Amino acid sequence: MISQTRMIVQESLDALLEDSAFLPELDGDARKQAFTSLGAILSTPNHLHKSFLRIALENGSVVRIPAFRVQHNNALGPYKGGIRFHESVNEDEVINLASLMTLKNALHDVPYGGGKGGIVLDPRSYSEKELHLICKKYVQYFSDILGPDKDIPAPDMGSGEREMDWMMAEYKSIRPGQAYKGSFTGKSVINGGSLGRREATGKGVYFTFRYLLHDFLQNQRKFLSNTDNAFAKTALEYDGSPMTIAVQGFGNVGSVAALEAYQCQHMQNKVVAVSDRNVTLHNPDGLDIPALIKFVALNNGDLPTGENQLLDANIKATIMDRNDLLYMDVDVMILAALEDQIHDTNKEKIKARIIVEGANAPVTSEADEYLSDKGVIIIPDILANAGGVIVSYLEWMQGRETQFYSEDQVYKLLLDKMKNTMDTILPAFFGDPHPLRQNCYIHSVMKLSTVLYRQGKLY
């Protein structure tokens, strides 16, 4: 994971080094030295914090649970990033995710640095009382490095507004009399959270796809028709006819993205497949997404796994293996589950022509290169799943300014921010042969490099 981040940064810096218009005041040996410094700074975190949370379980036993907080870079503002509750959490993963948060915030002009947290556990294996204690202990162990102007955690996989409420309450009790509303984002609305926060990432994921294939394509069809860019040819395959969509992962991100696709008035979509940790559901005529969301809400977050459940919920679908979704012959695949879903050993089986990364790093670098060479458009995580951090910023601002945005205002501000990013990135993407991911990374590294140079951090 660390080497992957280093490779991303170095490839972007190599491209910028040859661009004489970038930091033109640096030349010769001074330029080479500055870029060496940038490579070292951006490919490693500022701080790595690790602890073992001592938790007394309800059965009387005591366990020690590994927990992390990585602070990658704060050149643009306070560290910002979620806390992941998952049994696969490890040090390298958290470092990589923190560095990607730095790049993501830079790409979208959000005034935050990059951070990430993780607790090695399966939240389903603990009672509510035990999870409450775990959240309190996390804040107690890391309270010195957290704060509204230092490091602001948010929900991630396995955590949500309940956990953020608990953590904010513990931060408040540890820091009496100090500002606390902005210490955590992704909280419930009654505790200072923002309307629309839960849906933000999923809405942003679908919006990036819709904007590229509808808004941008409509306005730039003539330009795209006159270029030899392979990705432009893929985009032009969309002629307004219905597009088949498969969504891997049916949690907060996947279910919202699926619903956005189902309800979209701009494009004719058919969500023909969805999957979760247990099963894939397929219907070539299109699935009833609202009915599936209702079922999941009543059944511990799980999709139907049997014919009787489908019948009771009046849902028409074929039950398949959970991994079958990846290899379906669909136009679009939204990946909203875990990382490394498309990799070197299954990349040749992928049939989708457009892939949207709702999860973090669901396509490995080897698979990305292979698919991009075939003209597959991959809308990367750094671009597609930034809705959460953008609305987290809006929540943070509301807490500081004691104002409150309506849900419509939140969605407008979110989509305006993502539109501005797309308008900056897409012309360059369709104007050169590089994948969209590389264009995003170069833009982010360019902004961070400029700021670090102006702040005198390179010598």
Contents of the next structure:
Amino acid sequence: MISQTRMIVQESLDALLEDSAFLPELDGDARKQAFTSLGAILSTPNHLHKSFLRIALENGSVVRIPAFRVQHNNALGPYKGGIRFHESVNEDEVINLASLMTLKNALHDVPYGGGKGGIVLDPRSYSEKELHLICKKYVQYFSDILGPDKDIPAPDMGSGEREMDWMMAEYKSIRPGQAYKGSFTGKSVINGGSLGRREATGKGVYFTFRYLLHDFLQNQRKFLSNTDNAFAKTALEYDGSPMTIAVQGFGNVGSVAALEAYQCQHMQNKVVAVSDRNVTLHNPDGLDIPALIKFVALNNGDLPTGENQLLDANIKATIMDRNDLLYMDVDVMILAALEDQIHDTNKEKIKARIIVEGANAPVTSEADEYLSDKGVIIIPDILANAGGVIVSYLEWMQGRETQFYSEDQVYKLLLDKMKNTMDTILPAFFGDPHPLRQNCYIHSVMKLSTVLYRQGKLY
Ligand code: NAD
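Okay, that's the form predicted alone, but what's the structure of the form predicted together with nicotinamide-adenine-dinucleotide (NAD)?
Okay, now the whole complex, with that chain kicking things off.
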């Protein structure tokens, strides 16, 4: 996975090196030197911090839990990125996720750099008291490198507003009298969080799909019809009839994206399948997404796994294996669970013509290339799942100004920002043969390169 991001960044740099219109003031050896520096800066993190959190468990035993904070690049602003709580967290993964944050913030013009954190644990195996202690210890161990103008964590998989509230409170106790509201985002609203933050990523994920297949397509149908671009042909396959949608992952991102698709006033969708860590639920006539969200809220985050549960909740669905969702004959697949879900050995079984990356890096580079060659449109992570960091930025600003926006204002600012990015990227995407991911990376790398050059960092 780590090599995928590096590879596309390097390809973007190679293309820009040859483009004499980009940074024309750099030529000859100075140009080569600058691009060598850029490759080195963007392919490695500025800092990698690792600690072992010592936790006394309620049963009397003591564990040392590995924890990371990676600060990839801060050319555009303070480091920013979530803290993942998951048993599979590892150094390479956190580095890659931090570099994706650098690219994502550059793409959407969010004034932050890229960072990421991780704690190697299954949060379900710890009591609330133990998790509280783990969160406090994380802040104690990393407090010197965190802060509202240095590095601002947020939730990621396995963490949420409860953990951010605990962490912000610990930060405040360690640094009395200093500004603390902007030290963590994704907090509860009563603790200075933003309305709409919890829904932001899922809403943004669905928006990117809707904008491409509805708003942009409607306005640009003529332009798309006149190109021989394979992706334009895929978009034009959509004729307004209902789209079938499958959503992998039914947590924060997946459940909100599924609800957006279910409630969409612009397009007619049928969400025919959803999955989680245990099962896939399938109904070709469309699933009752609000009922599933209600069920999950009452059942520790899990979808129904048995006929009795479906019956009790009055949900009509067939229960299937969790991975069956990936191979369904649907128009659209939203991937909102984990990385590396579509890879070299299952890529040929994928039938969806449009894939939206709600999760980070759910499609490997081999699968990406294979599917893109077949004209499948993949809306990449750095474009699709930026809603969380955009509203984190709004939360950070609101905390500084102590002025708070209504939910409608937050959603308007969020979608306007994502629309601006889509309007910048889509015409170039449909005008050249490269996949959307490549177009997004080029845009981010151009911005980062220009800023680093102007900051005098490329000697
Ligand atoms: P979450 O913990 O709330 O939900 C994860 C969901 O995935 C759960 O329903 C879980 O059961 C399911 N899942 C786990 N393993 C699975 C498997 N093998 N197959 C199918 N489903 C599986 O996490 P989230 O916050 O919704 O994040 C999901 C993804 O989106 C992560 O990759 C995260 O990094 C990314 N992301 C999240 C945000 C955010 O704001 N929450 C922002 C950007 C990116």
